[in-house]
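As a starting point, one isolated chain is supplied in C-alpha cells, in the form predicted alone.
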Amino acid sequence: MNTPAPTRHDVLILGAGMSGLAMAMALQRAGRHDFLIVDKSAGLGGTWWDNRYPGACVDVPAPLYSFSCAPHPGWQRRFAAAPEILAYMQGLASRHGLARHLRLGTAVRAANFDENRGRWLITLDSDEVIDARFFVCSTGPLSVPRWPAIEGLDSFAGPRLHSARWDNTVDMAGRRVGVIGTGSTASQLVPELAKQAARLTVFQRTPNWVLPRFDRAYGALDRLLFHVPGWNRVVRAFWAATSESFRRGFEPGSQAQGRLTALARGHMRRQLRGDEALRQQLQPTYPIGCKRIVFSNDYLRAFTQPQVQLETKAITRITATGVQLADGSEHPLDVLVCATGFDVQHSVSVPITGRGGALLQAQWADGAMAHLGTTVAGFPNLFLMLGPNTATGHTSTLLFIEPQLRFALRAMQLLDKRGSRWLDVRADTMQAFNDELQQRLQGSVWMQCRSWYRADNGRNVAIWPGYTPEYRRRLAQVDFEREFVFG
C-alpha cells in the first residue's frame, strides 16, 4: 500500500479560536499566505464555539476584546454575549478569505519535529500528514473541559452536561437541576437556569469574590461614534488603561486592594438584601484576586430566589439519581451541570515530539513551562499562543496574543533572512526566565488560595505576575542571536 506524500505548508495553525484567527490574519499581512488552520470542532470560534451555555458572555469590555487591526463598530453591549463574539470572528474569517485555509472537524493526532530538515510532521486523525516549517499551537489554556473528580459521576442517570459542551436539546423547564461550580461560568449560567428550573441547587466548594459588572447597551450614538475614524482606538486605549489600573487591586496590602474588597462587600450586601446567613456562605476568606474575579449583577441575587438553594457541604459521590453529601443526605436531581472549567495543566493534549525525541507532555509533567509563554526549549519553530503564564485576572487576552504574533513573525522573518532551517530557545534562557517568574509569584495574591492558576503540585502555571506593558515590551526586546540557537 502506497503512503500518500505529506501535504506541505509554510505554517500549520492548530486551533481556530481567537489566537488562531489572529495568527492567520497576521500571516496574511506579512505576505505569508501558505498556511493551514486545523480545528477538531465543526466550526470556527474556539472557546466561543464551545461555550454555548445560557448567559455566556465576555467579562472584559467588548472594545478591548476585538483586535487592534479589526475594530468592530457593531457591538450591542459593553460586555458582549457569546453569539455576538462568534459572529465577529466569523465575519473576520469571511472578509479575510480564511475558509480556503480552514480544515474543520479535523483533529491532530501527533506532531513530530524532523531536525534534519527543520520541519514539523503533523499527523491528522485522517492519517494525512502535514509537512510544515512552522507549527503554531493556538489551542489556548481553556480548551480541554475538566470534569470534577467525584466518585460515581458517570453513574448519573439523567442528562449530564459540561458548560463547555452544552446540549441545547436538554429541557430544564420544571426540572430539578444541580450545578457543580461557582466560578465565572457558573455566575453567568446560574441566573439563567434559575429562570427555568423548578429547583436549582448550586454546589459550592469555595466562594468567589463578585464585583458589579458595569454593563450597558450601546445605543445609536455609540454605534455612530464607532464609525468615526480613530474613535475605536481611543475607546480601546481607555479600557486598556482602565484594566491596568484595576490590576493595582491585586497588590497584597495595597490601598487599591482595600478599595476593591470594599466594593465587592458592598455589592454583596446590596445583592443579598440583608440575608446574613447567605452572606456568610458566599463570603470568601482569601484575598481578592487570588481566584479569577466574577463580574455579575445577578449571580448573588439569584440565591435569594425561593427555588434556588446554595449547598456548601462537601460532595462525597454522585448517584444515579442525585448528589450525596458528607452528612449522608442526598439532593435528588433530574439534570446535572458541571461548570468546573478547564484542565489548564494539560491544555496541550496532542503528543508533541521535539529534538532528540523529547515529548512536550513529559517535559511538562511537573507543570507547563515556556519562555515568555511562547517558545519551549527543544521544540524548534513551535510557537504557543497564550502558553504557560500568559493569563491575567484583569485584562483582555488579546493584549497578550498580539505581541505574541509579532514575536512569531519576527522569528519567521529572521530564519528567512539567515537561511537557517530552525531556531530554538536556549534551555538556560527559558529556565532563567521561569526561575524569575516563579520567584515573583511567590508571596503574590495568586499563591494564597487554591485555583485553576496552579498545577497539582502548587506551581503557578497560568498567571503573568506583572502588568501588560511589561509583557509586550519583553517580547519585543527578545535578542534572538543571544537567547536562541539556530540549525
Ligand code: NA7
Second form
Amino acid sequence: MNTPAPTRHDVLILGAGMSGLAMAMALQRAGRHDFLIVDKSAGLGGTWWDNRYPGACVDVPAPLYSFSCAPHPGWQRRFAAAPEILAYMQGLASRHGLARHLRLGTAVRAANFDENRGRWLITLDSDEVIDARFFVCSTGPLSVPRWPAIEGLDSFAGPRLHSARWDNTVDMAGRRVGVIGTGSTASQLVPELAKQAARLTVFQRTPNWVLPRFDRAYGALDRLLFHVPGWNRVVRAFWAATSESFRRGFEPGSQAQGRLTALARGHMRRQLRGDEALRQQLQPTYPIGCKRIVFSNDYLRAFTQPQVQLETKAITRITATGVQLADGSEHPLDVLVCATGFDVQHSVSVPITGRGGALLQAQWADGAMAHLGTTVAGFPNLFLMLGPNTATGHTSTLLFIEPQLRFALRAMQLLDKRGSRWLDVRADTMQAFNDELQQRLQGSVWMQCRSWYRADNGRNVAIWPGYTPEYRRRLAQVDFEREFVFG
Ligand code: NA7
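Given the form predicted alone above, produce the structure of the same protein in the form predicted together with this ligand.
Below: every chain and molecule of the assembly, starting with the one above.
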C-alpha cells in the first residue's frame, strides 16, 4: 500500500480554543492564508467547548475577555456565561471563514521536526501527515482533566463526572450528590447543584479565598454604547488597568494585600450570616493570591442552605456507594462530581520531537520551561500559546495571547525576509530567562501553598511573576539576531 504524501501547509495550529482562533485570525491579517487548525473535539471552543457544567462562566470581565481586534458589543453580562463565550468564538470563526481551515474530531499523534528540510511533520490519528513550516501549539494549560488520585475512584457504582467532561444526561434532581474540590470550578458548580440535589456534600481539602464578583447584566444602553466606535476600547482599557492595580494585592506583606484580605474576610462574614463554625472551616490559612482567587456571590452562601454540607475530613477511599473519610465514616452518594482541575504538567500531551531527536516532554520532566512562555530551545519554528509561566491570577489570559501572536508573526516575517528556514531560541538565552523567572518567584505569594501553578516538585511552571505590560514589552523587544540561531 502506498503511503499518501504529506499535505503541505505554511502553519499547523493545534487546538481550536481562544488562542488557536486568535492565531488563525492573526495569520489572515498578515496575509498568510495557508494554515490548518486541528482539534480533537467535535467543536471549536477549547475550554468553552469542554466546560459545560452548570454555572460555567468566565472570571474576568467579558470586555477584557474578547480580542482587541474583535470586540463584542453583545455581551449579556459583565462575567459572561460559557455558552455566550462559545457563541462569540463561533461567530468569529464564521465571520473569518475559518470552517475551511478547521479539522475537528482529529487528534495529533506526534510532531517531529525534520532537520534536513527545516519543517514539521505532524501525524494525525488518521495516519495523515501534515508537512508544515510552522507549528503552533495552542492546547491550553487547562485542557487535560485531572481526576483525583483517590483509592477506589473507579469502583464508584453511580455516575461519576469530571467538571470538564460534563454529562448533562445525568439527573441530579432529588439525588445525593458529592463534589470533590473547592476551586473556581466548584465555586460555580456548587450553587447550581444545590438547586437540584436532595443533598449536596462538598469535600474540601483546602479552602479558597473568595472575593465578591462585581457582576451585572448589560442592558440596552450598554449594548448601544458598545456600538459606539472606541467605547469598547475605553471599557477594555479600564478593566485592564483595574486588573493591574488589583495585582498589587499579591505583593507579600503589602497594604494592598491587607486590603484584599480584609475585603475577602468581610465578604465571607456577610455570606455566612454569622455562622462561626462554618467560617472557621472555610477560612484559608495561606495568603490571599497564592491560589487562583474565587470570585463569587453565591458559593459561600450555598453552605448556609440545609441541604448543603461541607465536609473537611480527609477522604481515604471511594467505594461503590460513596466516599469514606479518615474517621471511618462514609457519605453515601448517588452521583460523584470531581471538580478537581487539570493536569497542567502534562497539558502538552502530544509527543513533540525537536532537533537532535530531543523530546519536549522529556526535557520538561522536572517542569515545563520556555523562553518568555512561547518558544523552546531545540524546537525551531514551534510557537507555544500560553506556554509555561504565562498565567496570572489577576487579569485576562487574552492579554498574554495577543503579544504571543505578534511575536510569532514577527518571527515568521523575519524568516521570510532573511530567507532562512528556521529559527531557534538559544539555550543560554532560555536558561537565563528561566533562572531570572524562578528567582523572582522565590518568596512570592505563589510559592506559599499547593496549587495548579506548581508542578509536583514544587517548581512554579504557570505564573508570570510580573505585571502584564512587562510581559508585552519583553516579548516585543526580543532581539532575534542576538537571542536566536537560524538554519
Ligand atoms: P483547581 O483550581 O485546580 O481546583 C481543584 C480542586 O480540587 C482544589 O480544591 C483541590 O484541592 C481539589 N482536589 C484535587 N485533587 C484532590 C484530591 N485528591 N482530594 C481532594 N481534593 C482534591 O481547578 P478548577 O477547575 O477549580 O479551576 C482551574 C482554573 O480554571 C481556575 O483557576 C480558573 O483559572 C479557571 P487543593 O486546593 O489542591 O487542596
